[in-house]
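As a starting point, one isolated chain is supplied in structure tokens, in the form predicted on its own.
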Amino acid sequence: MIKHVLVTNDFPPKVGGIQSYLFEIYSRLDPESYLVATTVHEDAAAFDRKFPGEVIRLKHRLLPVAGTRSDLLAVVSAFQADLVVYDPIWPIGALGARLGPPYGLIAHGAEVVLPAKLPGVAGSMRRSLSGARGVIAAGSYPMQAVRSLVPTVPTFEVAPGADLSRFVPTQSVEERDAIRKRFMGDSRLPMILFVSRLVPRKGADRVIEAARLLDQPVEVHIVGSGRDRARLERLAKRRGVNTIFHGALPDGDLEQVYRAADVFCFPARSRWLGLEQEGFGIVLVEAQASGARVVCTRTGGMADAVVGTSPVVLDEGSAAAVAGGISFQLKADPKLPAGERHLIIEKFDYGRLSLQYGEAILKLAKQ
């Protein structure tokens, strides 16, 4: 059996796209084949008891410094690991060449593109990539970013996906009506849904601005927490847009809100001259798997997160363009085209993706 240690600061119960990706993959791997080395979290005890694999939580942020190196050497040696996998490439991946054992790296997107433009960092990243057995890229966008730095590094694409036993369409009109009455102020209106961290890059403000331009009343639902919430609330009030802010929802409620939506809108933007972009967009997979029609932008790797003919993928994310996409979806048949669910299962089911990930780990260990 090939054994490896995953080293990351981004592991549940901490919340985010990377955390979701790692949880869904690692909860499906053979728990005897890996160990997770990560950081402490106030809710970690309850999570770790239920998680199938062993999790060791170090009492400091994992950085490429002597103290982290010493702690990880002890962990890796005790586990007798064949391979160490660092997520993300920078900064913790810089420890790979200095720790000793063979190592691989995981790339998601922004943590490759943005640091590579910082003075002195690009050289460190190239050294980490050049010394690695290879890179597992969470989509085509991070894979291209890695290859732009070190074209010869072996790369294995394992995209994010969704737990498709959780994200499913409603089974009846009655079920959908009941969900909408629970979450909506006026369930007769179309529901425009946005789910993500509330930071400027994600584009919740574009959803609000677009809703103001529609030729019919709608109810905008914003799910998520973050530093941008107060600004978004002021914007919705100033624009007179009927908006409900749910904050972060527990899993069961989130699944239901997806099923209730008429249109899921995620018009993320590129920032800082393209240095900060959305690497993938797991929420797009979850929404489409739940039966919602999707409107999104083409920034970063987001086009990889949708399948079939029903999504509207915009080349630019002005309020007018987003409003046009929403309007188009509201006039379309609410039922997604036949076969689209099968495409989602084929491409985004974590059962399949975890097998691909396991195969990539095996190849990295045997390079």
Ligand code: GDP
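Residue numbers count along the first chain shown, from 1. C-alpha atoms forming the largest set that superposes within 1.5 Å between two forms make up the rigid core. Everything numeric here is computed off the predicted structure, so don't read it as measured data. What changes on going to the form predicted together with the ligand:
- Once the rigid core is used as the reference frame, the Cα position of Asp186 differs between the two forms by 2 Å or more.
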Second form
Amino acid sequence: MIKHVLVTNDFPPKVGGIQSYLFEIYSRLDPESYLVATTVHEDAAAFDRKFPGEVIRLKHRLLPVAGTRSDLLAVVSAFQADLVVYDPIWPIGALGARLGPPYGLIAHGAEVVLPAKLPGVAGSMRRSLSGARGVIAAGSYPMQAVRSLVPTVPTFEVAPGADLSRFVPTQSVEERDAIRKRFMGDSRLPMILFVSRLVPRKGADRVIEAARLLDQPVEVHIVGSGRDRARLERLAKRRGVNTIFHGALPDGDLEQVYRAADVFCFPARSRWLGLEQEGFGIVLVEAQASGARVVCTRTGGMADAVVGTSPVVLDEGSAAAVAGGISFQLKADPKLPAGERHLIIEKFDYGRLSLQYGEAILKLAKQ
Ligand code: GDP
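So the form predicted on its own is up there; where is the form predicted together with the ligand?
Expanding to the full complex; the earlier chain stays at the top.
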């Protein structure tokens, strides 16, 4: 059996895109085949007890410094690992070339594109990439970013997906009515949903601006927390757009609100001349898997996160373009085309993605 150690600071119970990717993949791998080396977290004990694989928590943040190096060397040799996998490429991935054992890297997007522009960092990233057996890229966007730094490094694409037993469409009109009542009371208006951290890149402001241009009344529902919330609330008020801010919803409620939505609208934008982009957009997968019609923009890796004929993918995210996309979806048959769920399962089921990931690990170990 090939054994590897995953080295990352971004492991649950910390929340976020990288964390959920690693959780969904690693909870499906053979627990004997890996060990996770990560950092401490106040809720870690309960999480680690339930997690199928062994998790070692070092008392400090993992950085490419001498202290982390000696701690990790002890962990890797005690486990008799054939391979070490670092996530993300920078800064922790810089340790790969210095630790000794063969290593691979995981790339997600922003963590490659942004630091690669910092003086000194691009060189360090190129060194890590050149010394690695290869890179597992979470989608075509990080894959291109990696190849633009080191064109010869072997890459294996394993995109993010969603837990498709959590995100499922409603099964009956009665079920849908009950869920809508919970979030919308007696309102019969279409629900336009946005879910994400509230930061400018994600584009919640564009949903509000677009709703104002529609030729029918709607209710905009915004789920998530973040530094942009007050600005968005002011915008909705100023524009007179009927907007409900839910804040961060707990898991369980999140699945429900997706199932209540008529249109899921995620018009993310590219910022800082393309340096800050949406690497993938897991929320698009979650929304589609829940049966919502999707409107999104084509920035970063977002086109990878949709399948089938029903999503509207916009080349530009002006309020008028987004409003056009929403109108189109509101006029469409509310039932998604037959077979769309099948396509979603084929592309985004973590059962299949974790098999791909396991194959990539074997290839990295045997390069
Ligand atoms: P990132 O935050 O930029 O990493 O964006 P991603 O799209 O990669 O990941 C966002 C993840 O966070 C998705 O799985 C969302 O469902 C989840 N998320 C965002 N906001 C909320 C929230 O309010 N509640 C819950 N339960 N999950 C959320």
